[in-house]
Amino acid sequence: MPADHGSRRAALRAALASRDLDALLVTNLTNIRYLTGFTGSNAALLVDATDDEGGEERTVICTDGRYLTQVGEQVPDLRAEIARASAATLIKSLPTASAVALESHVVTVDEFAAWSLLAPDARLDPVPGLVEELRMVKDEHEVGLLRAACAAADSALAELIARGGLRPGRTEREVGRELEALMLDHGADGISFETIVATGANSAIPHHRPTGTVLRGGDFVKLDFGAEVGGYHSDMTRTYVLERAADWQRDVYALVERSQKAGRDALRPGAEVSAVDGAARRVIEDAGYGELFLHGLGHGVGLEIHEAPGIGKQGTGTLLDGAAVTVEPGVYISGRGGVRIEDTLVVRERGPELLTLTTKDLTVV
């Protein structure tokens, strides 16, 4: 199923019209990709709220000459202009007295001042997050790419373990590099982020970067990684024990596993994001480890590895049907080790759809 960029722009036009805005100048490249399919490194998009649903005659994308061929191939349904100063070019073309929204969460103070001089008769309104709100709900094309990204990560991890890649004597860096290469071998276009491999006491550091630390028998090994397919990212964490598991490791792992299940079970359209976090966090707090759960429960995932909605104690808003999110509680015992278990899921009316399928049972390798 191809991406329906026209429908996405139609939804944006409706959002603009409801706010009495004539247009939105999109300068966030990820949002431009979402709305048009364009993947170049320089572009601006002016989405006209008054366009007819089919024609979009006044919506225009602007990029520079390096992408003349690319913009024609990737965005055949929109008029394209070619200019190095893409945003400024579109600003100068604004009709007199138009009310134009700017993505104020990405526009700098200097850009706003310069653009105001270029269009003195237009009203430039700071309006953050309009496209990001649309991006929270994934269409079936997007979910298909998320499934493929998660499958590449699942397959890479399975091969890593099957060929003995997690074993005493290897370093965190060696394991991370091998896992990243395997994701590419299994169909990924790239990696979602630098793979986290954390062994022993390092596993108690939530976002530890791999080092030359050597894996040892009896240690936790935490792997947090993801694959990217078609611009969409997976995110998964699994924690293993090497050779033998101590009772304290089994207890901590079982606690995080229960917490993660509670968080997954709380994913429902309309659920308050803070309540979803609370469902998982209470399990850990009731066991006396609440101060060792050091971060929010999860986040949205899609064209960016971290996007709306944020799922945490201070989070606001409710989950929407079709939102893709992570659920990733953890317990981190400084100097000893930590456990995090993370899945990527899609919120559904019938219950969340699990996209990362690697077992979450405690595994000793």
Second form
Number of protein chains: 2
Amino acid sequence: MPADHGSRRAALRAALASRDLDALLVTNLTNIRYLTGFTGSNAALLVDATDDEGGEERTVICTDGRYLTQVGEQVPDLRAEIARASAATLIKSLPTASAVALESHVVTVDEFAAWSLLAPDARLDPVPGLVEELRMVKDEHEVGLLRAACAAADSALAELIARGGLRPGRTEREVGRELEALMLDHGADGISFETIVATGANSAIPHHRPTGTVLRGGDFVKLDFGAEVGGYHSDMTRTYVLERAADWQRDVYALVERSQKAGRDALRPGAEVSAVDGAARRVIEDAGYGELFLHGLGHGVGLEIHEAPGIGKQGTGTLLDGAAVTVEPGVYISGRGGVRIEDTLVVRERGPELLTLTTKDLTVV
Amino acid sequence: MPADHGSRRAALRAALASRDLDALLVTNLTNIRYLTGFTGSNAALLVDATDDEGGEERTVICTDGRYLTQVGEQVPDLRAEIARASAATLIKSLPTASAVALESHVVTVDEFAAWSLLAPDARLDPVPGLVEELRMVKDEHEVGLLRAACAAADSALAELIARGGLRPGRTEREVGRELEALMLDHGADGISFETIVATGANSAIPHHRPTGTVLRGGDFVKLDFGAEVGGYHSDMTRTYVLERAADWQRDVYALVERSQKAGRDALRPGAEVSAVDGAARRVIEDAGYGELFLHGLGHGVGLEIHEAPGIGKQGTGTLLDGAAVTVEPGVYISGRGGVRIEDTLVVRERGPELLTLTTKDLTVV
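Same protein, different form: I have the form predicted on its own, so give me the form predicted in complex with another copy of the chain.
To see the whole picture, the full complex is given below, headed by that same chain.
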């Protein structure tokens, strides 16, 4: 299924019209990619919403000469201008007295000041997060890419384990590099973020960068990694025990596993994000380990590895049908080791759709 | 040689004092790394400059609980606070009536509005680029890391060629992956950016992403890549011909080679950046190919792959002693092929210090 950028722009136009805005100047490159398919490193997009009929004709993307060919290929359905200072170029062409929203969560103080001088007769309105709000709900094209990204990660992990990649004596860094190479072998366009491989006491550090630390029998090894396909990111964590599992490891693992299941079960359209976090957190708190669950439960995932909605204790808002999110509780025992289990899922009326399919049963490798 | 973050903060304090500013709230994470060594993903730093003596004691870094251990290890010489909303926490503690600079090229419109409410009695001054200006001149610690990064890239390229990695029949993507893996083998902590491998007609696209296109005898293959060591980035481009070089390829190559040498020769402290660009560009223009040199001559490089100073036609300002920059002219003949040659160098009184040592003689592989 091809991406339907026109429908996304139409949805944005409706959001703008409901706020009495004539246009949005999009300068966040990820939002530009979402709305047009353009993947260059410099662009601005003016989405016109003055009326439904002519909006598409008056919408224009601007990029520089390096992307002359690319913008024609990737965005055949919009008018393109070529100029180095993309945003300034579009600002200068604004009709007098129009009300133009700027992405105030992205636009810097300096940009706002400079652009205000370029368009003294337009009303520049700081409006944060309009496109990010649309991006929370994934269309089927996007879910397809997320599925492909998660599949590449699942396959890579399966092959890593099958070929004995998690054996004692290897370093965290070696394991990370092999897992990343395997994701590319299994169809990833890139990796979502630097792979976390954390073994032994390092597994108690939530965001540990791989080091020369050696994997040893009896230790936890925690892998947090993801693949990128067509711009969409997967995110998954699995924690293994090497050679033999001690009772305390089985206990911690079982606790996190139950918490993660409670979090997944709480995912449904309309659920308060703080309640979803609470469902998973309560399991860990009730076991007396609440202080050791050091972070929020999860986050939205899509064109960015971290995007809306955040799922945390202090989070506000509810989950929408079609949101793609992670569920990733963890318990970290400083100096001994930690366990995190994380899936990527899509929120659905009929129950969450699990995209990361690797087993979560305790596995001794 | 260890990094001397204290001296960097002292230089910043002098810059602040000369502008009658009491402090700078640093929120750009790269600038925080430069000033403190902290590498976490969330932090704010308030550099106090009210007087030389007590400034260091009143300077404070704030990060969240995930980095409790890390901030103590990486920044033992400064007071640390732990809070999720790092910048807001520091803003709230500002003394009444102090003049605090904000990094207005980084701070968003939304952040500025929110922070202004948190500190109604302080004067928040938008001041762009203070730390970036200091970062232009590299100290010996930084040059050491740049040298190591460039060496990793040089060694990786040498091994790629020695093992026949640039042979006809391979795809751009295969070559890119191998070169990236070799950089890690040769001591890189990471790669600077996604490696460009562009062969045949693709070599005429300045920023081509590697595809399944197959290397063929008689074609150009252009490699633009870099290694990262300790946060510092190398940047190098070499263009090869596969198996046999045609006369037009030798001519284009020789032209770009001469242009690149002219650009390197123009690097000296005090040179106008537009004049450096002009020195290289003139060679290509005089040969009648000016229209085919589609971009600026180069850019600063360090903790970011692209940083100040830009070296382009419209650039302003002069090169400083100790600036690290790239020199990378190119000629791109659409549909046929292109050549770019790029080095990373340090501007020195005695003449530029070349960090990327791989030969630039036309090499047929």
